[in-house]
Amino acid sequence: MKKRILSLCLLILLCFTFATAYAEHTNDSSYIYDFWGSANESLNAFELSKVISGQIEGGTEENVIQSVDDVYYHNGRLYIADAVANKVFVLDDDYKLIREIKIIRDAEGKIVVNDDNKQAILSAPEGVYANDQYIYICDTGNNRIFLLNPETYALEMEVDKPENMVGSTEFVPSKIAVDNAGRMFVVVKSSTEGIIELNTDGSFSRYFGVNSPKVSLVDVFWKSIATDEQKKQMAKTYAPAFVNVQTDSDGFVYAVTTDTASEEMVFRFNAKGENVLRKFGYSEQLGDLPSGPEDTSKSTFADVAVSDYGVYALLDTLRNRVFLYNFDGNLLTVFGGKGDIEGTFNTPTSICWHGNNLIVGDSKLASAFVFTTTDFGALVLDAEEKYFNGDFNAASALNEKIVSMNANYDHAYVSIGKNYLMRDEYKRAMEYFKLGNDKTYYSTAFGGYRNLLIQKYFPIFAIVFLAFVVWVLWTEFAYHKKQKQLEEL
């Protein structure tokens, strides 16, 4: 009997171990970081709803995805760049095939032929972007960019290496994004000079954005005392290369890198090329935080997707997770993981928004994963949109619902506190900032509360002070009067 009980206990323990291991590698292990840098479990904000892979729905046996190297959604269409199949697939809102782009044609439907009498056929396209004016395809294998009509898919413009392009960078376009003015921002492979900015006519404008490398103090010391001949023999320090680029609705340019030699991994460049990314969260380090003093690993990012209300998603290539941040740099949620089962990724390459859904592309799994918001996630994104657009009362009401669902969600407490702070309800604001462990805003609210107390009780303080002054003067007067009387006697 004892052996049976022991065997049963071991079986239960084994099942629990496997269940735990499985949970750690599924999308159910969503978490957020608290003020102390500890990872706390959180409700899932996203759940996997569809996998786009193999033969695309609505297509034929020839319309098969072999790799997903880039995804982009615009105006009811999802674009998938497949560098292995040498194609770009265009899907509708239901993820059914609209068109397959491989051979480039002109407005009359004829195959485009270049000066060498070669047909314009895509070769290893790694990047795709679209707006109301064009579909932009990085024909990486042929070192060019095609601009197609979004309705007819006819060629509108071909951009080869600009004649006025300077520097040593080879023109091998990999990723592309376009701002509101039509300027193209192109990431080329292994460029140490920055993102290439092209004018609307395809001419070279400048290298855009600065990606500063980490510099060792030891190297700086040796270079400061080295001779000119020794400096020539020392290894040069190059700027880390960007791997992806995106633009937001305000025309700012986001960029990411996977190079661990970079000081920063995520950038939001203004028109001057300065990084103005806001980092007002608990930590300035984006992605996973170190689990201990021996953990020096740092998240690297393959892509970034930006919503119209400032929430951006980062695709981590270290642990294959998706990190969601709001405009101020507060972490909203984390999901995903490394693996080959649903909800995890093997070789994630790209990410984009489809409404409030997120689509993640994986090259090795040759799949695009569609993640839709849960009830909790919908509340989080709705609250962020309301707050970003200035509807603070509505955002606060939504955050009240969020903390009722997840009491560990510090960011919601802080957001509610900010609303009370703007309404000069300092005491209530202090309560929520304390719950959210936000010392900075707590100090601000405390200062406002203190000033209110001073204003409220100032008349009493003034009366007491004046009474004290009168009492002191009276006692002094009475003392001197009594001393004078004693002297007369």
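Rigid core: the largest C-alpha set superposing within 1.5 Å between the two forms. Just so we're clear, the structure is a prediction, and the values are computed from it rather than from any experiment. Residue numbers count along the first chain shown, from 1. What changes on going to the form predicted together with its partner chain:
Comparing the two forms between the two forms, the rotation angle of the smaller rigid part against the larger comes to 30°.
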The other form holds:
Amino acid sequence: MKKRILSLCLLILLCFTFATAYAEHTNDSSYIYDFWGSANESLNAFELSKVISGQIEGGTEENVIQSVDDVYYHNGRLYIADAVANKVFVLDDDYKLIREIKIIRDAEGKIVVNDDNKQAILSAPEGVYANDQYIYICDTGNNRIFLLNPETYALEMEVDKPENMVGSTEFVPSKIAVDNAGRMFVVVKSSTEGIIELNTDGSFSRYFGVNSPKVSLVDVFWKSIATDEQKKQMAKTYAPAFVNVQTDSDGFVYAVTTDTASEEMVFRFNAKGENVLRKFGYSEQLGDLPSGPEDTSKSTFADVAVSDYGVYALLDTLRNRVFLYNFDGNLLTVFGGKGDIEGTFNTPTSICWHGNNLIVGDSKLASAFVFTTTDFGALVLDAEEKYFNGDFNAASALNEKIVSMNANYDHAYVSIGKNYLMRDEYKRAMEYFKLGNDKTYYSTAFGGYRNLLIQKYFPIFAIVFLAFVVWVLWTEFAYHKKQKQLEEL
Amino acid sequence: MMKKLLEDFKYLLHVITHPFDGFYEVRFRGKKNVYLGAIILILYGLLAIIKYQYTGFIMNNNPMFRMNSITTFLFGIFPFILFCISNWSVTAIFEGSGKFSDIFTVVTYALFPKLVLDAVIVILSNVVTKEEATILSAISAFGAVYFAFLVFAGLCVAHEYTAATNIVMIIATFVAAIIIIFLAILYITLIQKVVSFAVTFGSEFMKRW
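Shown: the form predicted on its own; wanted: the form predicted together with its partner chain:
Up next: the whole complex, starting with the chain shown before.
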């Protein structure tokens, strides 16, 4: 009897053991959009592993986060901009406090004093960026940018409103990104003129990037028949403003907007300021598609984080989700959501990569959430990295593993198919392209396959063709013969 | 019966190459065969199903998991029947001399080349690449244009209309078709309301009895 009870207990326990071995700390289900635009179930690629909030580890009672407005990671340092506490926190790889920046000091450790005899204290810093040379802090409340030494945190340069700046945009730097050459790209809230590009010495270079608003035909019609007086009273259509900016390792500038009037929401600008975002996925980089699981309103993006291998994460502020896309624009995974439970956000403001971890900042919850990859997510990112770096065989092997875990992951099938195509194994490539619903590549593979078939059965084709030619000639011949006979009669 | 059908089919080949002459014979000289027309229309419906499923992967954008052969069949033949009905209802008022069976034979006979071309396209679509698919689309477009031409010619003959009148009548036909659809939807909605009223009334009645 006892044994029976014991075995029953064990059985019950077994039932409660979670079978989701790929994602240990999360019970959420993820989804992914397929060729038809319908959301299919997918495995979770990211799970919440740590929350940085309140008093930071390794700090004192004074080092309390009150809001997270920007997060940025560079070379072993995680920077968190806090616009409420007017501080920038610097954390190490284990998320322990190294330093907090509030008062700017010079190389001798003296507090910097401005011309009007005020100490240089941060006021509502909304953006932070770092490279090997400087830490860039947008001191939004004081309309200036500080460039600090990343080792000593001493002031190296202060960028105020450039003397040669043109246009009507006020210089209120909110977010900043810097490219390889040291050019600064500064986003100003609700600027209709674009991103401000500054030279390395802090002088104004130009407005960067074009964002065209959607214009409806009806508006165009009314504007065309309106008098000048009427036009003055009409609401003007302004170019939608960018809200955040990021640079990738190739020197391209990524930008996002939350304005739903904008024609496009995600931008990847080349040096000329043209949007060269690659759109080769099943759908455009829109976040949730109109046919999505919930309502049909357009996703708006607050921040973008670009990895070294072209995978970028978009932070959606409408449904508080994070969308991961690869270099080509294929949707990789979706996570997050609106809510008050672990792994969801309230007012997400910023996102950045920390190795293969993603860190999401939330201003209302005053927390930075660290998401680590699940086994599945690690495979996905690894496959993307290998593919991006040209190691196609390794990427293909990883993708094979991915589809064995998640059969809905259509983009992996295409990736495997491309590898077979490169090795001229047309038949297998076709099979995978069909599974992944990629008609363009299927066509290429099919063309190769068909050529092989024609080469193989060339004699048959030749005989049929010759027979046809002979038949045509014969009928002509017979016809003329008949005509001749008729004429002779 | 079978023999007549075969004979008329042979004549159909003449009709599609010599529409004015051919449709005259069909209309006035007893070469009309409604059964042949019905067979072509049913074949066209069946082809719609085949097209949905067996068009080559490169040209096929139909979601296979949403396939429903019956609706595909009905939606395949419905426009032509609707066209016949609305054309008949318009021309009956405006001195068109064609009977319904005349209109029906004209439309279905005219459908024959499109039927053949579409069948060929379904087969060929399995052996083309994306670049060559445009050729097939062009052939398909040609089939549609040729169908329109045959219908136009056939209706001209069947109703004894001039070309100008015929164009006006065909435009009127489309307007009539829209009205027919509107009335049909209205009718169905009303009937649904009546039925649901009866059902509610009945169930209420039974519960309170």
